[in-house]
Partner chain sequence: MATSMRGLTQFIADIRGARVRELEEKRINKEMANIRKKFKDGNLDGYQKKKYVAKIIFTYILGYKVDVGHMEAVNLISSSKYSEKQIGYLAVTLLMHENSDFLRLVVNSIRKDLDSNSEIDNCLALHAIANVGGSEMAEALVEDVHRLLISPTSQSFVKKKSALTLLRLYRKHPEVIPAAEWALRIISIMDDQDLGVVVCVTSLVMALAQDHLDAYAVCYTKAVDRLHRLVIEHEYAATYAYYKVPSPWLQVKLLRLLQYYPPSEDPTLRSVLHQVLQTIMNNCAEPTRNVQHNNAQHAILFEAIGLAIHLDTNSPLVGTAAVLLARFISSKETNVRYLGLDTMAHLAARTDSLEPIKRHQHTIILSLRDKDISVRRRALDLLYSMCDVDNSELIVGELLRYLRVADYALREEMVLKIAILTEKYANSYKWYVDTILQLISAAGDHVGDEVWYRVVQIVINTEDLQEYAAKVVFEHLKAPSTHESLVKVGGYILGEYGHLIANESGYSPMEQFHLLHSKSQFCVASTRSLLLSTYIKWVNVFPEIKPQLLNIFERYRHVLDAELQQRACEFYALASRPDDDEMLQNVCEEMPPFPPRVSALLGRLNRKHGDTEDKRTWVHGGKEANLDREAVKRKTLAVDTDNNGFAEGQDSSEILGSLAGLEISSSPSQYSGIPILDSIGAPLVDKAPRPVMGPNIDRWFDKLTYSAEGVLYEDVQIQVGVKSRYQGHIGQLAIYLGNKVSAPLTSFTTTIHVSDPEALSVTFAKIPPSTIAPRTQTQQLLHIECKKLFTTTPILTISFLAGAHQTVSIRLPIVITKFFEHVKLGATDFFERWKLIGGPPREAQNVFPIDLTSTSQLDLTKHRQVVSGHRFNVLDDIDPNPNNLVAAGVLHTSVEGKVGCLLRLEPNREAKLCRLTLRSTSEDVASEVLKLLQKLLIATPT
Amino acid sequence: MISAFFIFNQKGEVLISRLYRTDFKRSIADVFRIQVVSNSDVRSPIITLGSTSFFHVRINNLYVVAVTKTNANAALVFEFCYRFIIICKSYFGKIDEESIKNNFVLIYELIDEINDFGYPQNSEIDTLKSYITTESVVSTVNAAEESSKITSQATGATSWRRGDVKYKKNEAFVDVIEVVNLSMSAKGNVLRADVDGHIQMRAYLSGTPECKFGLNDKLVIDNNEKGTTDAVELDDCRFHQCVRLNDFDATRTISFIPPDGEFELMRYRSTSNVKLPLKIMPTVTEIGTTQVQYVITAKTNFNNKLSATNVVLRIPTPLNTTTVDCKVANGKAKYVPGENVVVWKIPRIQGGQEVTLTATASLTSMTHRQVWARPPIDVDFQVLMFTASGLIVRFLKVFEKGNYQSVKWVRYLTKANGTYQIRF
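Just the structure block for this chain alone, the form predicted on its own, nothing else.
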């Protein structure tokens, strides 16, 4: 598995160095410095030199590097690197060169704890914080009692949660967040439409509660409620380790004992019956070689009680554009010469509303006229309480031996960020 672990700064200086096995010497760091850090042409996150493989992740001008001589599972190595980054953020916030130097003792403790002889070990943040403490995370409980709790937590079935968690008010917050991916042709045909979604949960519940979570999954609806049309087909579901997969396979119910605090419960994809929140209707006309006229209409496809916020349309212009005269009734439109786009920003569009931009781009004459490639229009937006996949949380139940009352909150958010494209 992993034989060595390093953190380099952008100059190639070694900030953190740990050799897990004897098949490497510390001088292997010089190879990475010469071959990757000093070589601006390297773009791949995996570099193989002979029998040695370097896996690296860049974050804030730092290189987090894992080195191995074996045919290691690349996905597992990268998961370990990203997990290390998440753990560091939870301990001391932003990861940069200064924070690494200020917390190097803590980092050596962490990398020794989460990796043993090159094999990843328990990396649950709550568990680590119970016995690797910093000034901001100090244990005040009796050492012997705390030690027994740590042992049972690290070796028990629920290593992600302690059993003595207590809250005055028991609450569970569920966020269903979806990113819409759209590629539409100039004729209005949908070339690609799918949804990447994840369910984020914040659990502030006492004890060790059992949670049951139900969605309008197509398999459940077809089996139990025939005739219902709001079923959703979910693809590529991926769950947090707390979810009992046997229960999901048998009944499609997500049952789990949640970690304390915030965590990602599941990820999923949906590729069928995607509801597009915004319909963009572009009309772009080239008038000779001196002008291009635009009429761009955006229309919302959801209930008038909802609204799209932070809507941004990036409308491409030819490379030889000199000025653009924009007219809009909603929001603000501005030509950005450095990017050859008209940026149209609309703070809010109500459901059922239609907004229009008209613009005229003036072009300069060129000796060698090139055909305009017409890049697609990019659209960014956010819509609260709307899901493009149609996914709905049907129920969230909390069972605990104390039989306390808990408050549940569910919020939906659909957004696009550079993935919603319309050709013209």
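Since the model is a prediction, treat every value here as computed from it, not as a measurement. Residue numbers count along the first chain shown, from 1. The term rigid core refers to the maximal set of C-alpha atoms that superpose within 1.5 Å between the two forms. What changes on going to the form predicted in complex with its partner chain:
Relative to the superposed core, Asp194 undergoes a Cα shift smaller than 2 Å between these two forms. After superposition on the rigid core, displacement of the C-alpha of Cys326 between these two forms stays below 2 Å. Once you line up the core between these two forms, the Cα of Arg411 stays within less than 2 Å of where it was.
If the one shown is the form predicted on its own, what is the structure of the form predicted in complex with its partner chain?
There are no partners or other molecules in what follows, just the one chain.
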């Protein structure tokens, strides 16, 4: 299992170092620094040197590293690392060098709590927050009582939920957030299109509610109700630990006792029947060696009532561009030499609308004539109340001993950031 845990900054300096076992010395950090941090060729997140394996995750110029000498389950180790990142984010907002340095006491406390002798332990944020707090703890009479509660929760059947939650108004919010990835060839063929989705839930429900959740999952629908066509094929699903997996395996029903507050109920992936919200039609012509002409048209591909917001197109220019002259009717377009792109920002495009950019880039002569590689156009956007996969929440039922009425809200969001690419 995990023998050591480190966090390095960009330069390879050790910010956090925790050795769970005695099979390593702290100097193992130097090995990582030399082999990975200062070696720009290393791309793989797993490096095995002799019998030692380094698993690392890069985030905001930090390296979160787990080291092991055994043949550990790599997925588990990475899950642990990502889990740690999520915990940090929830504790102090963002994770970067600055925040790690400011909170190092808390971090040591956390990594001791979520891992024991190299074995990952309870990493439920809500639970952790009940006993690892950032505020000062006033020693009161009921401290003993409080701690016994924590113990019973942490060791009980539902370690993620306390029994005595009470709300005046019982509410549950469900957010379906989908990130759509696209890569389209210059001829307009879709090379790859898929959706990474996750369902985020905020539950403010009293007692110990039993929830049931229904989606337009194709398997469920084909089994139960015949005739409906708008079912979605989910490629793989991952659930929060509160979901009863044996129920899901048997009948594909999602039933669970939710933790109190916000959590990620499930993640899924869908690759079939992806509805592309934005269609881009680029025409790029190189005129001689001194000019490139662009005509880029973007068309929304959804209901008129909806709209895409925060649309940003990054249109690459040749490396020897000097100036770009852009004309747009909607939004603003500007040449950014630092990134060799024209950035076209459109605050809002209504459904069914079409917008066009025409631009001319003038080039300078080069010493070694090289063919321009034509990197893809990159599009970022957000569309509310739209799912690219077509997923719909069909129902969310809450059963509780108290039999109270609960209010449920569902929201959908489809977005693209950095992986919606069109070649030209």
